[in-house]
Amino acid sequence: MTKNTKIIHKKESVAIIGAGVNGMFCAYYLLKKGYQVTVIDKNAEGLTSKNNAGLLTPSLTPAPKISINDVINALAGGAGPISISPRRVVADPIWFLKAAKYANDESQTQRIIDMGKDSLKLYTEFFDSEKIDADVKKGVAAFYSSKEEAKELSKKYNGKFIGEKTITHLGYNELHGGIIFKDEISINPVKLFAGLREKIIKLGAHMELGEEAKLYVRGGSVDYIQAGTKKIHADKYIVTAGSWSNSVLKSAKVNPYIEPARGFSILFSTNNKTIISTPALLEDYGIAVAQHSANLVRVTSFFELQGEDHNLKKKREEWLLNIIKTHLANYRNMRIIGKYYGFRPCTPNNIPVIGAAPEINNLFIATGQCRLGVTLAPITGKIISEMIDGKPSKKYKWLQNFVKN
């Protein structure tokens, strides 16, 4: 070895349970810092990440507020995007009691909005540097049946109010007021997912997919992860397992209070017709609409607290299709080509669980982003990577208050 030879020591190893977009952004930022990274997931596909609406809109409410009235209406079978199973209320009454308690609490809302805006900046940097084609489109709208409500909320959310004439020009019917967020974006989540996975593999991530992962804890530390027949040892561990986080963290005696909120996504071919010129949230119905390309429209809806139920009831689908038939002027040019679902990981107070696990010195948690899962993915990955690097962001220290046993 010559005198001028520089010895490069690799950094610590990190194992991540969860190969959705949040887990992959954790991997991305850690790999860029020189860590050895293994990503583990029981599914080969990222169900929620790939079936997300693809609207990155931090200015809008992170998730529906579940009040007692919402629970009663949903349990009674009322129409609308929110559906709640009685057995879920019985199985997890603490979650629903907490959700009702926080239904009118907006004390953390601005922090979540600011966090989302930081994440959008990271997305811009990511797309600029990595050249991943994810059908990025700038400008997202929110539409309402009430013109007055739209005007009021445009001031609250710092967006531009638009009236019915402009909304009609954008491809929508029978909506009387809207808000345009010119700096917020839409993406094709399938393309983002594929491009990000390809990137982290190129950066050196080792993938263990299709195997259940279990944490083994000993003496206040995670000892290893059992993934199928393999024992995976690392210096640090991250659980970003989305709606499965509760069960994964059980052996560490940590309960992040995650309830899976099921959502459905329907893809349409458009015969190469422009259906809408601006992606939007139809806020009265909890429906998101985006045209990703000349021949692809995605419609996403529902916030269903049904546990891990994989079946969309026919009446629910009919309700969704009737709404978009009413409000999309060129619906006649759309043909269904696929139906998909995913489970959002939701906390009762809509605050993500991001930070160091209590009383486990080498375990970190990143879950609970709910309806903002894809929106918050880059900032989640950056926050966790900084914590593992021993340089936690002071700006996001408040998140640690929500990581509790």
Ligand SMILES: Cc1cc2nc3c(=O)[nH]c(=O)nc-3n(C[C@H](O)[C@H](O)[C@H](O)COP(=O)(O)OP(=O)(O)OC[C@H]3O[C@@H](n4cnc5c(N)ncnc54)[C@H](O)[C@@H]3O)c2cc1C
Contents of the next structure:
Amino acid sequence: MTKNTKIIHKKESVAIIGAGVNGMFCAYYLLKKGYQVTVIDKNAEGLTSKNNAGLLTPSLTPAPKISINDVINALAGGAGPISISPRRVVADPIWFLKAAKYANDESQTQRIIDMGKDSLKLYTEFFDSEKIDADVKKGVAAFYSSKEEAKELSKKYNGKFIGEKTITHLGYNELHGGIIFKDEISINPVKLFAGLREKIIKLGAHMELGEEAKLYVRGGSVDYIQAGTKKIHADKYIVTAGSWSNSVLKSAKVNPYIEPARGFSILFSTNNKTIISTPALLEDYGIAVAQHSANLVRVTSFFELQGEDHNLKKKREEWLLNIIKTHLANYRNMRIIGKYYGFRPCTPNNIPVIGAAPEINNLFIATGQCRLGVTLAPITGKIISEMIDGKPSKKYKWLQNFVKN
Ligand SMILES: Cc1cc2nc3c(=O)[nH]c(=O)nc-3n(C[C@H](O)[C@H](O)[C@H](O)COP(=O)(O)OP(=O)(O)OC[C@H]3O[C@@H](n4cnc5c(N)ncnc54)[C@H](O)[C@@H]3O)c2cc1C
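Switch over from the form predicted alone to the form predicted together with the ligand, please.
The complete assembly is shown below, putting the previous chain first.
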């Protein structure tokens, strides 16, 4: 060997189950650190990480509050954003009892808000350095029917209060108070998904798409992943399988305790008209509206705890369309061009499960981000990549405790 020969130490290999936004951000940070990464997904096209509202708004973490009346209404099949299937409650009453216990518990809220803010900084760095076009819009609003409620919440959430006149100017009707978060952003999730996938492939990720993966565990370690006919061996393994994480982790005897919460996105063309000039959450209804480009508006809603059911009831869709008809001044220019759904991976206590799996020495888990899964994806990827690199963040040590629950 000559004096000038460089010795390149190839870092370890990592295999990731789940090519959603969380799996891809884990891959992104690991690739940047020099790891060899394989990402496996049974669904080649993506689902939840494409079909969401795309609002990166950590300040709104505490909203919405779910009251006991909402739960009774949801169980009775009433109109509204929340729906709960009694069949699902019977199947796993403990999850629902725990969720009821934690519904209005704000003890961990500030930690999640801070985590979201750290993630937002990583998004800014990511978009600046990678030049991915995801229709990024700065400034997101939350609107309310009650001016007083908006005023009060603007103080609690540290946003700027705006009155009805300004709201009307932004393209919305019959909403009497709002809050603007000028530093929070909206993205087009379809473009983020595509840009991120292209980026990790460019960085060298090996993708195994279209086959269901199974973890094989032996003597306290993951031995390999079986995906179709392929056996994938790696030094370390990550499960970022969203709403399917419980079943993927069964062979490792870990239960992250995820319940899928379905939501819908409806896309509209706009006849090239500006419908709204600021993306917003209509908080009284749990509906989000964003105009990504000159001819594309996305409306999202529903939090449905009813398992992996794929049918949107006509009555519920009509409820949604009636509300946006009332509150979007330019609704007449909107034409439906697509309807999509996704499943938020939710824990009963609203705390994500991010960390090393207990008693399996080469397995890491990142799931349970629920309504904030896109917002928290970069920080999730960073936390996991630092753990794998043997330099775990002290700041996020608290998240690991929940893996054992
Ligand atoms: C309507 C709606 C609106 C939302 N709005 C927002 C929002 O505004 N802001 C926000 O931050 N979040 C939002 N969310 C939540 C967010 O979309 C999710 O939390 C996030 O996409 C979850 O990403 P993930 O990578 O963890 O999981 P997923 O995107 O579900 O990815 C997991 C992947 O694992 C794969 N997989 C599972 N099991 C296996 C297996 N055995 N073998 C191989 N592959 C497997 C799946 O196919 C899937 O592609 C919304 C969600 C919905 C539905």
